[in-house]
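Read the single chain below, which is given as structure tokens and is the form predicted on its own.
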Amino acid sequence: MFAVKVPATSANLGPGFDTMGLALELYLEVQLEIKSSRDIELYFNGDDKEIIDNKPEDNLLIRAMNRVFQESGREMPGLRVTVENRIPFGKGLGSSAAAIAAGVHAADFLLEQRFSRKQLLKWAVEMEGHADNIVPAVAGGLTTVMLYDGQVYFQKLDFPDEIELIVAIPDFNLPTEKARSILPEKIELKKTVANLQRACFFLASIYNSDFNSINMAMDDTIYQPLRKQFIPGFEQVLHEAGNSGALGVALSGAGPSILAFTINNKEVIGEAMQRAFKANGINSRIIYLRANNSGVKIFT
């Protein structure tokens, strides 16, 4: 037996959209057992379980153990899994690549680490269908990712410890499919040169501490413009955050979840942010959290 434990994501943090990325300790962990029969036992507990379909065939997971398998030329085993999830779904904090991760990284391991790392990567990456997700997902802490040549490659950056992070997480779904359908095909020059200032800016402000710009870095003027109109209140949320200490506030990934940046203060921020959502007709729950540095991790 043992054990695969990945981290929740946020992607974008505003400017980054399809490049940066930070691990989150908020946990999706599955245990694994090799049976002597043939096929596969399904079992999940946690987050969302009412909305997880069990059959192993139509299970995310398990569909990244058998891609690796396939490119293997093995038949994957009789295997026992339990899911243990608190990665809500539908949220934007990365559900679906902590499953792709856990998955790939499973079968690796009963293949005993017969793939590399960037092998592993872009078959993730291919599933997932962005690598903003997957890439801190496994390597936990803030990355900013790079595709060049069908190849996956990435930096990362350890996040400051000092910084906690306030998830306002909505109670409603936001289908990565319908916050991307908006997306406009052609964007105008001076917004691109805008993110792309910002998003080198953040990313200069983590690496050396300096975080008293953070707000503006996290200013995205392209796609947070087009996603807010899906989620009731957002803007007053990033409002009421900044009012109340946040160093920046930002979309999680495609949403609807909202993601906030302090050192201190961080129940008045949460609280603020609750606030907001209700004042627009939605009911909300905050999680306080810490950036992941580590990434996936094996447990036997």
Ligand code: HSE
Given for the second form:
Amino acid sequence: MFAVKVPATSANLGPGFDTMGLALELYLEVQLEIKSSRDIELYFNGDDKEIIDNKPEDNLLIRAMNRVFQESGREMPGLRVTVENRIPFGKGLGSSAAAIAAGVHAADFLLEQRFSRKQLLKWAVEMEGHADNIVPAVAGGLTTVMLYDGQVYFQKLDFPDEIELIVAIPDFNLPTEKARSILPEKIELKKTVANLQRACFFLASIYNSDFNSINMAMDDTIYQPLRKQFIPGFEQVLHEAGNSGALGVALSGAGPSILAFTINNKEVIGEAMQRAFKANGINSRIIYLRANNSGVKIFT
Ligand code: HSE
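Switch over from the form predicted on its own to the form predicted together with the ligand, please.
So here's everything in the complex, that chain up top.
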């Protein structure tokens, strides 16, 4: 028996659309046990278990495992798989990326770690489509990713311990395809430059532990102004978080969750964000987290 534990992730972080992501201390945990018979038994505990696909052949985690076994040319053994999930689905917190990351690493462990991390990442990104969630789920911390000549490259920064994270999770889902369907093919040079400046500024601010201007650095000009049509109260939540002392705030991945950073007064900020959603007719749950700096872990 062994277990794989993978963190949730928040992609984009404002200006870093499809580029930056942060791993969060909120987890998908999977226990796996080899059986003598060839079938897969799947059991679920935790959040959203009723909407996870119970059929092993359709389940993302099992599909990711199958992909790695196919590449290896070996047959997947029969398994008893128990999933304990705390990452809500359809909320912009990387639940699919976590399932895929868990699947490729579990398969590789069963295959006695024959594939490189780079290779596993490449397959995981192919399955997920968005490297900015997969990479922090695997590596932990604050990551910046680059796809070049079909390969996945990334850099990781340990996220500062003193920054606390506030996640406002509204009680509706926003499918990533819908959130991407309204994005333009082309972007004005001025907006592109603004986001590039801010994304670089954000990373350097974290690297230098100088958090004074990250509120400006997290102010995206490209996709949030378009996605906010799907998120009632979006602007008000951002505004209230900032007014209550957040260091920076942004849509988490494709949304609809909203992520804020702070050094202190997290409850004041969280409650202000919740009130702003409520004022727009939306119930929300607030969770307080730290960043995860270690990524995928396997326990034996
Ligand atoms: N960068 C992606 C997006 C993340 O915002 O569409 C989706 O998980």
